[in-house]
Every structure is written in structure tokens, then in C-alpha cells.
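Just the one chain here, laid out as C-alpha cells, in the form predicted on its own.
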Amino acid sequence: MKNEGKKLIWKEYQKEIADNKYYYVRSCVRQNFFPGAETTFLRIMREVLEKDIYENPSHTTCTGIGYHSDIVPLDTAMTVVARQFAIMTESGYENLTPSCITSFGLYTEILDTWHHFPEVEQKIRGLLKKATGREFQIPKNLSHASDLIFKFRKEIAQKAKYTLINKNTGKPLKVVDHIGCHYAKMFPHKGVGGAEYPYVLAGMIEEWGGEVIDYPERRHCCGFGFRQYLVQANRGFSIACSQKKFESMAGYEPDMIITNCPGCPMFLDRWQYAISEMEGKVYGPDGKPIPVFTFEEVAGLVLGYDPWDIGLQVHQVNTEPLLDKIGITYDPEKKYNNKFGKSMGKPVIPESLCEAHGIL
């Protein structure tokens, strides 16, 4: 009875994720922070999983950051999102898959608003029609890109070249998962596992051989929080949020961090550099910083994609120590080459991180 009861409760934390035919909308910030992540995702969906996933070059930002920063009015945000829905409809798709956690949260908020206040939806339909002449259908299914990789994690495992196992010890890598706040905290029932037991990243880690690390500040904000960083005077609070997480996880000696939000990996990666310069501290095992990855990058690595093809050279914290633990082959001389094979020049590595990586 106890097991049956647990299974019944766990059903409440599941979500419907469409099987195929996805309309994909990119993230305005992910393309700048980690530009290889989205192309890696599309490559996996199309080439490995053989799914029908389409993106229209006419789609725009969802305005999410502007909306949450009190710059873009709600009616404007809803009209811009309605245009996204219209382009999806015109393209012949019903299942919307955003790359960005903030977009996912904003789409969810707007759809929930229209559900409870249909007169608002009619108002926005009128504004969209007047501004663009377009009409739209409500998405049949709304799932974040990480939901799709989670849904097909077993298929990826079956085709994987590598696992999240330390080849030197034979033990699972210790992995910290970080869930973007707008994925499950705003509307818990819209994320796999909800806000209390988010499993979308943990499921990937376990399926691909890693060990999920639980620690006191596991669900604490990464430090982005829009107003925490966009307002320059608040940036001290931003870095303090990240440092609180690092201090909390350090004792568990994690090998890597995996995230599903565009902003979270950038801040968890860059703030490690900043703290190392300010205080000379690093938080990973063996006196090294902790490499930070997006879920797309991790999926690409286990499938055997070249680390430089998926964009790991743009990370502030070197990813090579993690690649070596897994046993992933790579050419260090090609790290900073462009797509034509020519060197773009090596960046100056911060002194503290040089020392941590044994480069000095």
C-alpha cells in the first residue's frame, strides 16, 4: 500500500510531453552566453532522435526579461507572445518548445491568465489582428527543451558513447543539478517533479550514470534574478547568491554542475571566476573550480560530440578536467579554432584559475 500510495502521489508531479512535431523558439540570451547549446539540441533532436522540430526565422524574443524587469507592459508581452503562437500556427505546428526557462514561465503565465480571464485573451487577439493581421491557435502542448531531453533520456543512453562515470575510479561522477526558477517555482505542476521534487535534470544524471548530489542550498537562486544583475547596484547580491550555493555544495566535492536555464550556467560559471579573482577561492575537488554545463551540452558529450563543436571553449571555468574524468577525447590545439580551422587566438586566463588548473 505504501508503494502504491507513493506512485499515486508521484503521478501529480508528472507532465504531458508531446512525442513529436515541435515548434522550437530560441533564447535571446542563450545564443550569446553559450551559442553551441541550441544547435547541439537541434542536432540531437533531428539526427539522433529523428524528431520533427522546426524553428521559424521570423520569431522574436518573448520579452520575458523586459517584462519581469518592469520595462515591457504585460499587454505588450502578451501580444508579442500571441505573435509567436500565430507563427507556430502558420507553420503547421501545435507543440511549442521554448529554449529559455523565462520564456517557458512567461508562456505558462499568459496561457494561465487567458484560461482564467478569457476576455483578456480576446483583447490580445484583437491587438494582434490590428497590429499584424495574424490569428493563432493555443499550443496543444507546452514543454521546455529540457523536458524533451528528459523524455528521451533512455534513447540517448542507448546511443551514448560515454557515461557520467569517472574512468579512473569507476565511480559515478558527483553531479549538482540546478533548476531554473521559472521552470517549476512559478507553476509547479508544469515542471517534471514540481517545485518540491524537480526531476527533469536528476533523471538525465541518473540515466547517464551519474550521482545526484543533494545539498542544503540546492534550490537556491543562481544569482541572476534580473533585478539582482540588471541593476548594477544590486550585483553584489547576485554574486553573493552564487557564492552561497558554492559554499554549500563544496563539502560534497561535486565534479560538475548541470543546468536547464540560459542565465544560470552563465552566472554559476562566471561568478566562480569573479570569486577566484576577489578571494582566491575555488570550490571543486582537488583545488579546482566546478565546471558548469547546460543539459544540451551534457547530452552532446555523452553522445560523443566534439567538445569544441558544442561550444565548451566559451566557458570561463575550464571543462577539460571533467572531459578527462569521463575519458572524452579532444584536441586541445583546436579549442580556439574557428569553423575554418584557423586559430582565433587564446584568451588570457585569470591568474587564480590558471593556478587552480595547474597552468602556471
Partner chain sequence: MKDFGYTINKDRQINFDRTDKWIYEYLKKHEPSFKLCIGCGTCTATCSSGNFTDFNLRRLFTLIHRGYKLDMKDEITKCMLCGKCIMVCPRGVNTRNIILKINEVIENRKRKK
Second form
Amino acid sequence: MKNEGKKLIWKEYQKEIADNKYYYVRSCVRQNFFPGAETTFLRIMREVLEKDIYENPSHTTCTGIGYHSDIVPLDTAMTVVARQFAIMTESGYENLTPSCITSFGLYTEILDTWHHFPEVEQKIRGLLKKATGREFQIPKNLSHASDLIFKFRKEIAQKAKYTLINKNTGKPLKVVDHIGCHYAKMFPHKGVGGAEYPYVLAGMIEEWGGEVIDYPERRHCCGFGFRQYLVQANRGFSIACSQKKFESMAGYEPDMIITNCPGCPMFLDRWQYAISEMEGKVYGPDGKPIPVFTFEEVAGLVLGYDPWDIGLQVHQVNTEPLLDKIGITYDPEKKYNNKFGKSMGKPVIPESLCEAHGIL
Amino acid sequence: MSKNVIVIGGGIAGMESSAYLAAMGYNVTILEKEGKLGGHLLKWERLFPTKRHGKEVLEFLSQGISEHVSIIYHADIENIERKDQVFNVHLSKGTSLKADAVLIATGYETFDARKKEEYGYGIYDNVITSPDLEEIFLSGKGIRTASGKVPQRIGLVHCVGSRDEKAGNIYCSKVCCVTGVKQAIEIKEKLSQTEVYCFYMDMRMYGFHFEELYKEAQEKWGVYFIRGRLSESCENADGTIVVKVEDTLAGKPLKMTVDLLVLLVGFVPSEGTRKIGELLGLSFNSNRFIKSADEHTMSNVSSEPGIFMAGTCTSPRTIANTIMDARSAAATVASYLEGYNIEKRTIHRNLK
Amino acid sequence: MKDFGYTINKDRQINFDRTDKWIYEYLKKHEPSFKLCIGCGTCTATCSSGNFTDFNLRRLFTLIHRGYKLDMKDEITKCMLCGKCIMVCPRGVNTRNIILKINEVIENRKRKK
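Counterpart to the form predicted on its own, namely the form predicted in complex with the partner chain:
Zooming out: every chain and molecule, the one shown earlier first.
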């Protein structure tokens, strides 16, 4: 593989990412999936990068999840998004930073629709005014939270306590990057590095010392796909998508997976458990499952944040083997303590998927 | 005193039209940007459908370049002025040439396969293009993978950069299907144990003897044809390439590992075609080739008097077609120079 | 195994590297005209059986080449061996004999087992 070839393509897909003063909008589902990720992101932006990043409690779901599940009609979705813009405008911000990939995709899609059909924008402005009395400005810059971490990846590397290097072997960790479908597949020029060879996570991995794995099913969806997951009978399709990816990446013996979407880490993490229960298979090296992370968690880890502060205890696939490879110190006793030091209770599932099924 | 014709481009079209114009007694000057005549013909070892060597045709064309044809190599045209009926062509070296007619034969380039990002040309070591394969044939070296192994399975991808609006080209490049069949056979001639697969949307075997070549590929050489356009190719850990297509005849998605993937790249107008067309203020057609005054009846005639075209600067063509078009251009230029009113006959639109 | 109320869907994709092309290999040798099929579907258009059942000779040939698993015996019994397909094939593929050869190779394998 020639990396220079990829670099030529990355050059074609440079996007503008605002430098400061961000209006941050949270995801509806991430706080349940990986509750530490967004908090970690805000902590890095404020404490490490010293940026002005603001969030407003009046913010709601963007309805992307409903829109992609055929529940919320487009006009409704656009009006809700217009309200988000209005709150951003009222808060005195111009740069919108969604936490969720599908929100980012939906905002991008709506802005593009309005660009091509100004009469639709006028109609939505009318609807919002009628419903809420609000008015809004179009965001000056729309960048996903992972775009921001990408932009400041070098600053993070400079302040990092750890690198993505196996301390026992001295070799870079092998990292699978998985990009949420709605990040760039619909609008390749809105994603760092485009849609075929996205650079947004690969850039972080490289900068923090890891080695990016490019495996054949890299472009395949994680299987979240909203409708496929929401209906229980369809989940066989969802899990098959994740399995297709695991089968394809297993030969590369990845140390970890890093993602930038709410759904992908959830499914790539939980489905490893489900597949091990259903088929007795795991896909990491040495008969272990592959730990899955959000990009915020990885940024937090290299910066030396306590693994339990950034929420790694809620992962289904245990992250300790990876922490050990990097050499991150942690207190196993505190894993299931809450912030007041009290036990939250341990999960029923054994510590390791493979031990549970006698695979080791 | 005989009249002067400047022919821009010394490829197949430029050479053959020069030969006929010289034969009719005109002073012909070929302006060639390279140091050699022959253009793309220099880069193709053997030609479809006969598998004749390209250099045989080149030698034939060279026989037409008599003492009545002067050639300026490494020509870089800076400007072309026109005063009344006379053109003044200024070259970057300071030379200026006068001409009574200009014939553009600036040709095509092959599509830059890197633009089909998902096929991985320039990224995956074992993805090459049809011209790359010709270069291997010409060099006499064996066909090997990037790591020097004899490939066990080779895939050829049709329509790369052709019939693809996303790549900016809606048109069919006309030569790639049969080039694929020719190259598949040549691979089998050299590596009989290697499996060869062509991935196609339609096999456009329109030329005389093309279909026979296709049948020969199946019957004699056991080349396989799978109907479906590649959605993407990816690299395996061992450097082999996974291709994904819909096997449209089976109605199922299909994936296959190949050791080498050859992209059959199509035609795009050359940089020279674009530059000269713009210098002369000519119209371009919707596919960015130079526009003919009429597609059926005036293929060699441009939007400006005294300026004519030959060959692939107006559309993709086979070599046989290019040679015919070059002679047709020579006849058109000669008629113009003899005072025949080319524009007199016109197409009457909407005839009932 | 735990019951989650769903199972993992089977992949519909033909993994060409892993399919067993034993019938194709036999036909290539014993009825080489099989290689000449261009998938035009004329055979299927005229097929006496295909007009009343889901028998599709063109598709069957494609699936045999790809090594796709089918109940081949069941497929070929739908053919009435009328020979209309041979009459219309533009490439001269001996379609009727292919059906007979498929039967032959299946019977051979059964006997060996």
C-alpha cells in the first residue's frame, strides 16, 4: 500500500474547521452508550486546548434518529434543526459542532438542501417563526467534534502522557478506524480526507503513534442503520454487518478499534459479546475480543485521564488489555465505583468474553 | 506557389493527414510536442483485433512522411494569430510560421485512474492500468505482482472513467472493451495457468472481428466474463486485491480475490486539445472534445473557417477510424484551400 | 447458545474464492461449448419449462460457473429436454447436452460416495 497515494486524495478533501468559539450540540444516544465520551471531549477542549465551547440546555434531539427510522418527516426534522440554529444564534455563536455523526450528516444535508432550494429554507423559516417566534443564522462553520480533535491532534500529542505504542514490543498499536457512514459518504467534501480514504481518525492515530489498518471491509456500515436495529426481528442483519467487518479485520490482529459515531462503537462493542454468545467466536489476537473506543476516549487516554473517569467501565469488551499494552496505570478496584467512590455494582457477565465461553 | 498547412500533433491522425496533404502538393509542417512522431501508437505493443504489432502501423504511417512534410519537434505553441485568411503560429522558441489552414490532431489522453478513488490506483500496489500493462508487454518483462510473484488470477475492469458521470465522462470510450479482450488473451498467451476475469457492463464488440476476438477469448483461452461493474477494490494483508461487483447475471453481490487488477482506462481530451482549442477560440462539445460543425456530415470542420480537426481530438476512435478520419480531414482541408465552399452544403433542420 | 430473539443473517454475497466449482470443471471438459455462453437469455426466453416454472437456464449456467450451491438435481429435473434452447442459442452452446452432463456428474459423485 502506498500512503503517498492516499495523501494525494486527502489533499483534495481539506475542509475548513473553525479555530475557536464553538456551539456544541450533544447526541441523544451517546450519553447512554458511552457516557464519558462527551464530557471528556468538553474537558479536552476547555482544559487542554483552552477553547471557548458552549452548550445550551434548551437544545433537543436533531431528530436525525427519527428521520432515518422513517418516523419523523423531513419538514419536521428541518424545523427542529432550524430551532437548534436559532438557539445557537441567540447564544451568540456561529460555529456549530455536533457530537453525533448523524446530526452532522443531517445538518449538512439540510444546509445543502437549502442552498439548492432557497424556497425550502424560507418555508422552514416561516414554520419556525410561527411555531416558536424564533429566527436564526446559518452556521458559519459546521464541523463534527472529531474534526476538532483532528484539527488539534498535534497539540494533543504535544501534551500527551501516553502514545499508541505497545510498551512491551515498542511497536505501534494496530488500530482499525471506523468512520460513521453519515460523516462523509453523503457529502465527501464535508469530511476530512473524503469518503473513500477518510483521514479524520487516521490522522489522530498516526499523530498519537499508532498504525492504521486498512482492511477490505473498512467501508462497510457497522450495522446500526437505525431501522435495522430498532426492530428486534431485523437485528440479525445488523449483527451480520458487524460480523462481516470483524471477519475482514481479524487477520490484521488489531489491538483496538476507534470510531467517531454514536452507533458504531456501541454496536462494534456489544455485538462482539452477542456473537461470542451465539457462535462462540471472538476476533482479536490471542483469542480475545477487540476493545472499541470513541475518539474522545482515545484522546483522553493519551492525555493521561483516568480510564474510569472517561467511562471505560461501561464497555462490554474489557479495555484493560489495551491499557496494559499502552502502560496506562489504573486501579482495578475503582472500576465500578461512582464519582463519590461508592460501588455501582458489577455486571453479571464475566470479566472477559473469551473466559466466559472457554475459548482461552 | 503551393499553400501551407500546419498540422498540430504528430500522432496517428497528424501523420496520416500530413501524408495525404503532402501527396496533394501542399507544404505541410507538423508541430509535435515530443521528440518523436507516433503519439500513443508508440505505447501499444499489439493492436486489436488482429494482434498486429503497433510498430508495423507506425512504420506504414512513417512512409507517408515524405520530404514535403517538415516536422518541428518539441514544439510549444504560444499563440496563433489570424489575419484575413492567413494564420501566424508563434512557437515559444521565437519561431513563427505562416499557414493557410490549420489542422488540429492533438488527440486524447487516457483517463487518470486515480480519480476513481475507490479502485485504489496509486494506492494499492497491485492495481495497474491498461497502458501500464502495455508497457510491461513492450518491455518484454514478465507479468508479475508488486512482490515479484507470477499472478494466479488477474482481473480486468471495463469502463474505468467511461460511461461514468461521477468521473465526469458520460460517453463510451469505444476501445476499452476490445482492448480488455485483447489484453486478456495476451495474458493467457504468456501465463496459460493464470485465471483471467473481465468485469464488464456491456461487451461493446461493435467493430468488425471484435466479436470473434471475444469468442476466441472464451473458447480458446478460457477467459471469464462477469457482468457487473466494480463498486470498489480493497487490499488484503498479503497485497492481493479484493474486488466487489454485483454478478448481475446471478443477481447476487460477488467478491473475488485477484493478484493483479488491470483498469481499462478510457479516453479524455488531451491537455493539448484543450489548450489549442482555447487558443483558437473553438467550441467544445459536452464531453469537452473539440466540437465538429455537424456530427454526421462535418466531423472535420470546426466552428472557425480554415481550422480543421482530425482524429481523437473530436471523440474517442479506434486506430482504423482515426486513419480514415485523417484522410477525410486531408480531403476537407484540400477542398477548402482550393476554394470549395465547405459551408455551402448545410443540414436543413426539421425537414418534413 | 443464548437466544436473543434473532440470529445472524447469512451473507448473500458469493465469495468466489471459496465456492466449489466442481460441476463447472466437469462441463468445461466434457461440453466445452459451455464456455461460450454470453448470458443473453435467449434459451430462457424460449424454454418450455421456464415459461411455467422458475427454471432459468441462463441463470443456472451463471450460478454453476460461480460455484453457487443449488439443489442441482431438483433444478435439472425441471428441464423437459425438448431442445428448443439449442435451436435459439446464438453462440452454438449445446444446452441440452449440458443438462445431461450435469445429471451425469451428479450421478458420478453420488456413486463415488
